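Take a look at this single chain in structure tokens; it is the form predicted alone.
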Amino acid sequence: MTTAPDGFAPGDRVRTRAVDPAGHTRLPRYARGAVGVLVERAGRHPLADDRARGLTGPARSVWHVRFAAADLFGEGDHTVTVELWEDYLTRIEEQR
């Protein structure tokens, strides 16, 4: 497993931020606070939230994150993959 420059790696379990920020965000409401697994990095891009506010900043990693549909919507036996900026994610450390 190769670690990306931001410290995340495919297969890491992550939780999305659960905030409801004022203004624009690319973190879908249905995915806020949800636990998923990183599938692969989808490039590096400036954070869309900042750009919507007229701010500039460095490019950040964007990840494909896979969630169980049941965890997002309360039902379903499939998965949902969402592209999310690293800024929305925190790694879930495995319990030892």
Contents of the next structure:
Amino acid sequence: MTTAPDGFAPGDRVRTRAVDPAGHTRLPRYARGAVGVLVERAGRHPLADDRARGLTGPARSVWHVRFAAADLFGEGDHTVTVELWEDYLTRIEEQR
Amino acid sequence: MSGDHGSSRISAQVRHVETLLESRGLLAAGEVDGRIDEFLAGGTPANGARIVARAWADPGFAERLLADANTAIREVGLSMAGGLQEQRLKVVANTAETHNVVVCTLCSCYPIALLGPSPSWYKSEAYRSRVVRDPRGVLTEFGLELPAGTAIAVWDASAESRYLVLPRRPEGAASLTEAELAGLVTRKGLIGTAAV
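Having gone through the form predicted alone, I am curious about the other one (the form predicted in complex with the partner chain); can you provide its structure?
Okay, now the whole complex, with that chain kicking things off.
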């Protein structure tokens, strides 16, 4: 978790990490293992998971990631936009 | 989870550490309270109301506000730099199609330096856990009945940004001054649990 991939762009479809880490994280449980779309970059900050353990690391991108409620909860017609470090995200390559 | 702090063990631990730091001369008596007062000084929902009124009165300002809120709010003499470091402010605008509502599901992140302390319901586990799942139901409980065709966008302040909702300008407010417009804006409107 020390690399800074930073290869994302608005509109990218991403899947969030599914694991339940042992320590602090800012990836809410309800948004784990879910597919969303990058809306816009929300600045660059050291990873909160590392800072909570007293570790310092480089600033990396944080993104507003939009999810359809139905994809998170199996119901609902609203969207939920969560602010997530790029470390939590894997881009889903478009199927061609 | 950091839902309740009131009389919990963590509060006792914090007081104990504070006492130790004071007894070793690392912290002056009352220094923590002083810093908190400094942080909160000037923070009031009236700031948010001023921002909204200016955005209603000046479409150019509204555009700048939505593009880069931190820079735009300096035009009305406000800043997000009241804390240890300047926090990013993200303003989200309600439209005829979409209503926005803000929550911090992990704790209680809120633009405190700008708006003052958040209301207690904002920090409640009930609001934080329910508004992401069933915003329409929660908003109805707040007395806000949105048309069925209005989409709802929930924003979870899960990282470093802080959020402010830009409500829609009420009908029939055309002749009001900017100060009068500001008087229409409520704290709930700035969070998204009221229309204005």
